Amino acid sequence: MTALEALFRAFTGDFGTAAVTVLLAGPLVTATAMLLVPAHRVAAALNAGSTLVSFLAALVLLWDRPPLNIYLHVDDLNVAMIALTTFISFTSSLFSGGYVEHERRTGRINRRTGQFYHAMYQSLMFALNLALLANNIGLMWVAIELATLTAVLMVGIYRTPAALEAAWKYFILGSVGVALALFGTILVYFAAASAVGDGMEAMAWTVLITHAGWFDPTLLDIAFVFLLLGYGTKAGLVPMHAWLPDAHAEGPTPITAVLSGLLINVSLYLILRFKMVLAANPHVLPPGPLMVGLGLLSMLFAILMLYRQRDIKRLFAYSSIEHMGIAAFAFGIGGPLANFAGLLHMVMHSLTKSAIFFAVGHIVQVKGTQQLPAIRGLGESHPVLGWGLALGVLAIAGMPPFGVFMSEFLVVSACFARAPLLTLVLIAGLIVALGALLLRLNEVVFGEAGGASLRRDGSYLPLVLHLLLVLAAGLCLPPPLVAWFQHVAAQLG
């Protein structure tokens, strides 16, 4: 559909179709324009403006959805995820402007690299939007592969040996994950083709979910193992997680926020899509135990690794692995309460962890280092950053009254009802993680301030806004959001 056709549909009342067009075409057009814009400030403004337009378009989909087709669709599962993704992409783009300007001023990147950064940022947003909106399972795979390739280029943007090594590791492990996911996708297609016939219909998720009861259960079982391992690599689940700490530590901090807050979320979302297909077939083996096992392994491994980190970005990278493990564990437990908790945890983790990385990005720039022993006394030297990081850490550690506390409380409650013995392991893990994060927080925020500080650039608005949203969610969830979670949780099985 052309832009003129989308505009015409908008004026004639089809706002949903116009919104989808903006979500997909907008980032591509902006990325192309950025390659022609020589001024960094103009590129940064275009980046922020485009993501704001995408967020507004996503809000349109909350009340006006486009007609269904075999390639793209909007439903209860992805509509709020699209709104979350575009919101965080907007706030991250605001943070990117000052961050990239500081990196240019200190000589870490040049003008062309900054221009390339903003163009790749928009390309990544296109890929994530496409992955969420795709109705075709092949198109989902293409979108997540494009997101991987774009993220690889951004992780290695500093061109240091460590950054290039992290980008190469991400490329290799990501390619293995994508290959596994492709094989699983092909198996799902074969299972569907025997029931609905060859062609695009056998790749449309809405067709799969309708006819899943007639699919070969053995093929579905094998396919889900490959899909869980493949997309689980992108989600940072252990043992396919090795790319994530390096990519977070060596890439630009705004991209770290996007990887931790969005890309791993979208990858877990794709796993849920296929889990719903299996839930519609009564003859398949339950996927829950496999997700519980991987989730619990990811959480426990990451928690133990928290105590060994001396790099502040790697510390919170392992925290992301922990929380993806908690979400996968919740969806593995299954049932309306656990699925509700898993959905809520995905949203709360995305908002909280991106806020933490906003704070970390400022801290690394003003201190000139990522090493935890060299970062001390932020509460005294930079009170806004110190207390912003403190609130973010308390939130991600599951302390009340923040939203993560609510989601983790619901996960524990659902686990106690279905698997009481696992509840003890889960609670013990959460307590150990709390100890690790509070130990680091005490050193960074309350230690004796020392060392020189560089001039900072950028606004604290994204950090403050995210923390306020997480606090508000912990105090009172909006009834429409609760209703949406309940409805989707019932569909996840």
The other form holds:
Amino acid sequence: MTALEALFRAFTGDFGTAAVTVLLAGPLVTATAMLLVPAHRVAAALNAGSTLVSFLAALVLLWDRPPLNIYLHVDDLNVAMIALTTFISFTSSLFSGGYVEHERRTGRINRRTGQFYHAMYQSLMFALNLALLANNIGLMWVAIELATLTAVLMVGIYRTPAALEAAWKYFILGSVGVALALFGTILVYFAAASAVGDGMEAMAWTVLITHAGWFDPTLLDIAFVFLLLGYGTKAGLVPMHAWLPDAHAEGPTPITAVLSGLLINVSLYLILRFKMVLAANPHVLPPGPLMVGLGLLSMLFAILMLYRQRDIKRLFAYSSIEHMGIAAFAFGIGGPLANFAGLLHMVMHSLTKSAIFFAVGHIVQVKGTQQLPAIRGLGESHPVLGWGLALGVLAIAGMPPFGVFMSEFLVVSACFARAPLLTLVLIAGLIVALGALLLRLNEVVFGEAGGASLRRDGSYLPLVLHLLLVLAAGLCLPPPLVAWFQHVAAQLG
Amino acid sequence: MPVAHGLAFDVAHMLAGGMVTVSFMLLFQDRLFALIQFIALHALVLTLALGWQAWLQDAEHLYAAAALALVFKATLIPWVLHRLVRRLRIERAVETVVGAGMTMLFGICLVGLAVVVMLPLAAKSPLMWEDLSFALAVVMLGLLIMITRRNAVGQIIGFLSVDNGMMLAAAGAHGMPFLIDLSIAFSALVALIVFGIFLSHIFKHFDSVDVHTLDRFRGDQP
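Switching forms now, from the form predicted alone to the form predicted together with the partner chain, please provide the structure.
To see the whole picture, the full complex is given below, headed by that same chain.
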């Protein structure tokens, strides 16, 4: 029925509404279908096909937007996030096909678990699309809760003691985050209801942003603290980050890529939505210093933890915390340049980090272990993987000419203009992180080859594609993209 | 926003205060069955509070929320937990991480904190200030219960009381759309399924639902 509706909308020229219908109904229908598909290959193909359709629908949104309603909306901020999210979910599904094939062959996943995995993958995509499209602050919350629950189930999928512990920890900390975020959402409703009246209108973000000037500033202040802590838990900001390394290390690697590339990004996006509401009210305390503090703390803590890691997936999980910290820091500094840098950094980090996890997934399957000391000399034994990982790590460490270099450079310059002293801390942190990553990279890629060398499944296409995109973005950003970034950065305040 | 007066307002506060009291009872309770009975009582007081608010505001969706709370939170979930505890044969005492006296002191501090956090509202709208302080206190006590329990069932009870606190906060918001109530009920339900799956798996692997037995699987140790 929804497919028919989408077709009807497309025929009547309302491509935007058709695309939104596809983005939401597509994953739901596919998730249900997965329960009926027993064969792994068919399920993997269906998974990739469905995410590709979502990506195409997201591209349609770039030139035709649906009319606004109080539940869903598409604006300048989320349209690019949707394109990015659906793109990475597509490339991850390509990687996931080969990955699950390998796990099935080695007996780590049985037929039923495989089915469940694919159904959950699609549910997660539905939740992320809903969180991005939602105009209603309650709906945003429901979507992120759904995303967390599906992610918890995915993290525990191997049923090993470590995986169960990671899932349990993620669940408990996730529910604390969800509770704090809901309290914040209720407070925002309180603030809105006294200005625009009771009912659904007072929960629509587009209404909030236009009426924010009349809201009670103290209520907004308190609400933002709860929202920052709540959604910050999902974004992996220190000190609410404890679930993140465990969940990253114990879940299946495609899910690690999705967690790092998408889920934590979407959570940060929600924080930005509320920061925009605060920015529209001249009487609130500026939320910047809070975000700067949390961001800096996350970054420094994660960087120090990088040196202690013995597990390759945990290593890059801490690196994700570091980069979320940098992005939050940039948004906290505020102003057009820093916001521009923060947005660019979110995009570049997503692309690079998921590329790294694609490489790590292959490496772990080839070597049969996640322990760093057991992974040596990949440059010799598996040149494509070794060099792919090396390029990814150089990119994430902020080396030119990759995109992350550009975004970090912009963060540093924006910070220099606003808070010169903090720049010193930032630069010192980035250099120490570079050291930690290169130290590990040296052993993994250039050490003497040895250890297991098992068969690999799946293609390198997603890895190569992401690295090329990050490289291209570093060399030259297309002017329309720059214009879009500038436009949105100005709105963020 | 209609202003509640006199008795109506006092009863609403008595019920909200009752929830805080039951939260304190949960805090020092160290037997699983008693804990489950108290979370049922917690939900029952929540049902009354929601019902009272529904009557005061003449809001149908709050009656529905009260009914949901009565069916799921006060009856079904405690019953399932009770069965689970019996099936897993873990009726023995739960140890708390900190001693009962210390936990109570912490709890009192948290209630104070909840009042202080909401203090800026006092000047503008005392009613809203008191409503939200109560709800925040219940939420914070729930979080405290979660962190002072070593037992997975105890952590669930903490989570459920946090959920109840949220619902109390949402009930005070006049005309807040039903969406929130629904989603809370939904989350409690889904949570139950997740709990069921995880508890039985954790138990299968560890012969215990004491989450500290999970600690040796943490990856940070070199």
